[in-house]
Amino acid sequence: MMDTSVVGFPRIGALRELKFAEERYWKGQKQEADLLEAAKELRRKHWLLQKNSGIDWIPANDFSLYDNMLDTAVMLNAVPERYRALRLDGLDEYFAMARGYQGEKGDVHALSMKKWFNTNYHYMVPELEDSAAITLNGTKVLSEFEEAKALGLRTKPVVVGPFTFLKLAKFTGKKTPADFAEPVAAAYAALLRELDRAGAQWVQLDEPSLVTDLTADEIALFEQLYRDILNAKGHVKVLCQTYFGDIRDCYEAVAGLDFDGIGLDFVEGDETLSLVTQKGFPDGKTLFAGVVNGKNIWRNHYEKTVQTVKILMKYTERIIIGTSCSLLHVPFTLENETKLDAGRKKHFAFAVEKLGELAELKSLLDSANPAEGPAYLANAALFRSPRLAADRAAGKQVNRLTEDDFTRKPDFARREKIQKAEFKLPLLPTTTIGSFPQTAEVRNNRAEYKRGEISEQAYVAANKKMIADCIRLQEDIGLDVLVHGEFERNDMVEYFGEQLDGFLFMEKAWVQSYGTRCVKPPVIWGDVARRQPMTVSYAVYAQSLTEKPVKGMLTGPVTILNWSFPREDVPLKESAYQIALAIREEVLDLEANGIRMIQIDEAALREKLPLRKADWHPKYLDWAIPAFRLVHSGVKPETQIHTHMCYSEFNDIIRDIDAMDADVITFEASRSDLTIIDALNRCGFRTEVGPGVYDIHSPRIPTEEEIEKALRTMLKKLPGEKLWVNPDCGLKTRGNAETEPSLRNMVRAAETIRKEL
Ligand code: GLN
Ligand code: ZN
């Protein structure tokens, strides 16, 4: 008998329950007790939901009320002084932690927050000082696992482990990971020892980081750990579960210790497979295999899994299937989606309907002749019947691409030399991001239009005299170069999608993003085309306002795709190129209409840049790059091309950065240290560069002297002609009190640094 098993489960409930309950709580509206009876509750209903399904092995402490790597510093006792030294009771101590406190009892940051491998999850980043006594502290593995238990339920707990953990947590004073490694191996073994004494057959350690490029270090580390752990575990069999790639580079090194089960991901490790079939799996441990997607929303094809499985089958007889990873990045039912007719559903697999997947696969595997069962046979039938239109003139238009279609004419220099000549803008030109406030009056206005209470021309009449308000603050400011503001758009990637052919949105289909954040990522469903023009008409009418240049505001390929669930029939290069030729007749429209500067937003290019480096360029930037330069290769010299990003860690990309052959590019830099200008200076960076001013993500208004000193330090490195002034990012989230201020102090120290010049 095959059993499956599940690697973790979204927490935040069918209808983000829990999001709710948290946040009334954080309001005062709740009492803790209140919080913790809800957040019980889900954690019943979802453990029934999978044992319901007849999942064999059900993960437990996979719930948080924040996130498991918070969960995972506080069990080993890992809370930075600057909290205890609050003195907050229970929950408030955590929370202050996840969101910082700001109260009669002090005031302190929050943990920063950085992305969990290649998803949209953002983790608390464990901050480790060298005062910390590591030691098994709380309660709450234990207590999740006999809160199953009471309930009739058998299941698998599952931690962090300790070389991820170590791996990702931030050093604040001298002492570094393999100075923790005896007191973490300690508190682990603690740990195994608790659950078997309470009866845990299975624990999970979560350890992705293991997919990622090892040293030899790195690797000596993680075997150092988990001898002292494994040897601690009594009758407890322990899991090491990888996830999000493959682990080529331990292989051996996991193979060789004394785990019971080694949990590998045959989705997104290209080459898990290979890996078992070439070295083999060693005797009597279990291989969980991953093969059911848990980072995408498609049906899982059957009869590769089960062809898979038959391999495996050759090379260990133990095997145990379950999910890629956690079903934290998938949303949580289909069921909630009533507006989605039953022809596209069939073919998607919510968290909830995963489960249903593995219990058909498990029967499949069953049985005699997988084959001819009837799950199966109706699996196949799915994928054989063309779920598209046959005609797919984007894919053709794709393949007709030629490297003229890549390459935008003439050179960067000359075009630079065009543009001055055009615009004659000031030294250290000044500008925003795109978005200004989105008041409640913003937000109201298209909410009345969304619900049908307001007619299209009072919606756009609205949205307009807010442009022309815009347009005279920006005036008023002294801006030189402005933007109509952003009134329409909600989201920069549900704009586009909505209004572009190939996208399908869900009503309910939240995933967790951070705390109690979650997101709503469209589906690229088919081949994207552009219908009619989708931001003309608002860019033409700014522009009609005024004699300074507006920016025509999109965004890019890589970014649209990023953000959504992407399709699995086609190459992610296809959907990007797809998605930049749409984008590029709306960027030769608005050049046709006047509009003469256009900023192509690229928030998201970072974020997906594979784990491994050998992978960056082939499986990424060799087509993301081009994705970027197919959007703008046609315009003419004159016309001025923008982006924007919104980080600066890109130390490591800044070639590729340079090759999108953008004219100017504004990025996050106020909140970092500034390395970035020298990484630019020395790699010879072309295109001009805005590196933000002030840090838009906090309500504070920046100070004329703080700006001028910023200016100051970046002219040291750049020439004063490739500079631009700017905020970090768009202000949508900032409120028009600090926003005017802030911008009036930004032009005016661009005003006193370039008298200087
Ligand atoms: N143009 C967008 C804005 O200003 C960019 C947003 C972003 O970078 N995330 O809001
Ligand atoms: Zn940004």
Contents of the next structure:
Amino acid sequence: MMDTSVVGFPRIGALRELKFAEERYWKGQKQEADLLEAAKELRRKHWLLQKNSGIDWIPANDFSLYDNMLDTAVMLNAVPERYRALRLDGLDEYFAMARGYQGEKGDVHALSMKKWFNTNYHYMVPELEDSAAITLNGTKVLSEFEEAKALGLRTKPVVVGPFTFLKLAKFTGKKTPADFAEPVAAAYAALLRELDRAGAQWVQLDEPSLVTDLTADEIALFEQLYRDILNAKGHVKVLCQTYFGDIRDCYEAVAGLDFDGIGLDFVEGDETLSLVTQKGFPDGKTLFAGVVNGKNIWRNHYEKTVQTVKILMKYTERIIIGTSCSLLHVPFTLENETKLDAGRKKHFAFAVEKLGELAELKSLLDSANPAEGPAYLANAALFRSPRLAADRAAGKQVNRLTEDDFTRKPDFARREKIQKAEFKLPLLPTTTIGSFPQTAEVRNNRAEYKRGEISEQAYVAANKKMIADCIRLQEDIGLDVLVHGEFERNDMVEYFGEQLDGFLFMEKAWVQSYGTRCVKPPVIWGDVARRQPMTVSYAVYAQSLTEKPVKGMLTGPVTILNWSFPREDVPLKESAYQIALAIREEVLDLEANGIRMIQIDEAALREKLPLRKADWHPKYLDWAIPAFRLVHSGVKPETQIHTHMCYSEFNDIIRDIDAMDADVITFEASRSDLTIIDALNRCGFRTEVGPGVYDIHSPRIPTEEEIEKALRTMLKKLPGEKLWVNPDCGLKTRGNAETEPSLRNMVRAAETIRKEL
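Got the form predicted together with glutamine (GLN); could you also share the form predicted alone?
Just this one chain is shown here; partners and other molecules are left out.
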């Protein structure tokens, strides 16, 4: 009999119950006990759901109130001194690390936040100070295992592995990962002993960093950590779980250690199958085969999966089939999609449905003739039948593209002079990234319109009133370049996808992005084309209210692609170019209607960058950068093109970003110590830049003095003529109470520094 396993499960709940419980707690509407009880109930539901779906090895401790990397930092007692100094209770200290704190006990920034490998999930970056006393701390892992045990459930505790933790952590002093190896290994060894005593049969240590490019020293560190840890495991079996790729750099090292199980990704791991077939699989170990895609929402193709597992059976008899990664990255269940017709729904599998796929695959693989099983035959019929007809016009448009379509003229230097004369902006021009707070009024207006309770005329009138108020507020604050506020937009991708051919949208297909921030990615169902103008009327109205320039606000093709669930029947490059052509039409329409600044956000440019550098250009950058250039190459030289990027490591692709040929680029920088500026200088970055001067993902209000300090730091390395002043992201998740004073402090700080210059 073949067992099934799940790497991790969504924690937000089928209807975002965790999000709402936490936000009520932060607002003081609920007590800590209420939040903890809501979390406990969600864990119970999710465990029983997996049990009742036939999953044999259910994860525990994959649940988090904010982030698993943050949980691991707390588990290792790696709490920076600035948070300890606040003397907050445990949960409030935890949230101070996640969100920052501003109150009677002090004022601290949150930890940095970065993208989790090649996903849209953001993790909190642990900070390891030289003085950090690493030791096993807290009882979360053990408590949640015992909680499941009390329900009669067999679970495998899941913890971020020590190597990935150290590789992703930030070291604030002189010490390096190697300096912390011994105490970190001792803490994990102590954890294994605790779980062994509690009766755990398997413990899953997640090591996704093993699928990245590794040096010999990093592999040696990995081996050092686990030699010490595995000596202490006792009776508990330890699974080294990898995902998001293959472990070609360290396959022999992993196989040679005393792991009881090795989890490999057969979905994204280009070389995973060949590693097993060419190098073999170590005797006595169990292969946890990730064969059900944890990151996309299309049905599993049983024929291919059964073939893969049959091949693996030639190399080991000990196989447990499971998900390729945590199901955190897909929506909860299709059951809530009441408006999706059956003809389309049958092609999808969300987290709950993927549990069913694992159960069906287990049954097929346990049978003598899997190809004769009803589930197999139904699945084969699904993949034989054509899903849709191609849009010949979209395909022809892409095929007709030439080099001129990707090249903007004149060159950057000449455009820059033209635009300086056109706009006559002051030194250090101030602006925002685009969105303003999505208040209850904003959300209610949109919801009432969608429910048919108000007319389109009333809906548009309400939006225009909010736009007018927003323009007046920005003029009063003193911003130099304005935005319309985006009150008509639910999400920066969803809004455009709803108006483009080729996209499907769900009702409640929420996916966690970070903390309580959830997004509802659309599905690219078919070929993409623009039906009609999408943003022009609101942009033109906003510009009519002021003499100052108002940016037209668009989302770029790569971000729309990366923040959607992509097709699996066409190359990503083709989808990107189709989207780019649609957004290009919108850019030219905005320009034709008098919008002189157009921001095309590529917040997710880095997100799908392959994890191995050798794949960066041929598999991604060679089409992602041209897709952006395709969008704006047709505009006039006096039209200024902006773009925005956030919450990723950009330092190593700065030259490629410069090659996007935008006129102004704003970056997230407030949580990354402005390190991106050094990278800009190293490559001779020509584009004007706006490194974010304050963090909008925290509720704290930055002081005028701290923004002045950030600007002075920037000006030591960047010429004032190249520098813009802005927050590090859109303001939609913030409230008016934080937004207005933050922007006033930002503008005053810019004016102070401008006078000094």
